[in-house]
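In structure tokens, the next block holds one chain alone, the form predicted alone.
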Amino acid sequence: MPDTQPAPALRSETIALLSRRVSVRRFRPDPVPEAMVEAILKAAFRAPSSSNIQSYSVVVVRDRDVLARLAPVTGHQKHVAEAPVFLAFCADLTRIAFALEKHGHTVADNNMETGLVSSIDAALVGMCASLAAGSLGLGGVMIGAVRNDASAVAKILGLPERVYCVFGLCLGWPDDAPVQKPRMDYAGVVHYERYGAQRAEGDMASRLAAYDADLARHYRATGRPTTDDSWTHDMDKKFHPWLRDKLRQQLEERGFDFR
């Protein structure tokens, strides 16, 4: 029989770092040294890579004019324009294309798997970079809104065909200490051996009602207005109508086939 007793709290520097992770949107004006960015990225490039394809590239942006052009495309987020440094994590098929062409083949008409693994590669590197930055005292926030208009972001960053920005990371020295948002209950998210085998009591409706209330308390405590059904209300508002319905077409134009 598996041990169903709660495990004692296990701690490590990495677990502690992740346990206190928050999204930081306000930064001090102090610059982030180039040597620090290089150390962060070199560590992040040790992230797992599917079949060692390493199908990612990172654009490091400090130029205020470039950031000022990125901010409107990403929903006019003030922290994009003001971040000391912005890291654009990109899925990049150019090196795969070179390898295939060298051997008489082509990456044209690639399938969904190609675009998917390159996007996952970029995401793994980005999360590792965020973690490495946090270990050095930096703070940041992921910017998925670069996908609001993949074509415009590609133009601003000078991305060639077969490269698109998966997400960005604003990075700098924190100027505030945001209160951590509550997460969904562990026992309601983890399944054992098969989906649906959980140690939590209740159904999805009751679990999400509890989380709605939890998140509503958090937002109100920080002065943010919300509804009583905070999370489910926000999800409905965010995903109906569907987000970024032109994204597939834009990525196909950049050489990624997600069909």
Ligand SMILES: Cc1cc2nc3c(=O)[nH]c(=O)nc-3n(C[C@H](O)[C@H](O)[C@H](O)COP(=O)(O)O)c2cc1C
Second form
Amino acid sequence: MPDTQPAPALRSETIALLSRRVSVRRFRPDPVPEAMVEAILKAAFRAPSSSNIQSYSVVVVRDRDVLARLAPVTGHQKHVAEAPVFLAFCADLTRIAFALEKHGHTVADNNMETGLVSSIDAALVGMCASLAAGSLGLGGVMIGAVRNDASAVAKILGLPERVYCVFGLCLGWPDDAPVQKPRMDYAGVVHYERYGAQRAEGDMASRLAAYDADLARHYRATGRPTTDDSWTHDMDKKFHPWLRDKLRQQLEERGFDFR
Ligand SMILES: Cc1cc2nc3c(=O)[nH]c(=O)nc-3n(C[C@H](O)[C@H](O)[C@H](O)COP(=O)(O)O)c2cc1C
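Counterpart to the form predicted alone, namely the form predicted together with the named molecule:
Okay, now the whole complex, with that chain kicking things off.
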């Protein structure tokens, strides 16, 4: 084994926090104090930012009516309607637009890089916020289903042009201790020096068959219906036909060209 691989027994508070992380979808009704949200977000804004563009904004939503309007867009996810607080992590080009206009340029006809960089920035802040929240004992789940209808979500959250919600985060005090989902085999996803330079044991078919079986066992043990080929089956069901076909056009209408 290459000596760059961390010893599995190596521990730190952050590694321990990540090692027990799980998505939580049931919350006690207790509120999440604003001071906590502020501490979480201030810490998360220390995330690195590509070229320091900080092209994100966060909408903190507690209003039950707003959440009741968001939930149907996300496919009626109960935890969206019931979350004590919902953080909408948005890619935001308005400040970079200001900077460019100040210098006689424009973000009109921006490109794939602009869209990616702003979305990556928002995602890094969202993940850091999720971890910071976990460190305070809060639980939550990210909500990518806001992209089911980027236009409707923008309307509900009052997002101006050049801002779109990349994903949300339902946050609250956990009322559930879900069993962690197994992850894929480490050797199948980590490469040293060059992709595939070391042969992971078995080919992709056998490794994914093992993961299918693992995940099926996990779902059955936790009372969720599944098939024997759990993961490959779910992926096929989820992505064929392709998901969110209208997204590109909707983002273009919001001022993200992705071209
Ligand atoms: C960007 C992103 C979007 C997600 N969207 C949803 C969602 O809309 N609804 C949901 O219940 N879970 C959502 N999840 C949670 C994933 O389903 C979950 O992370 C995955 O199944 C692994 O489970 P775990 O987080 O408990 O380890 C999302 C996760 C990510 C990273």
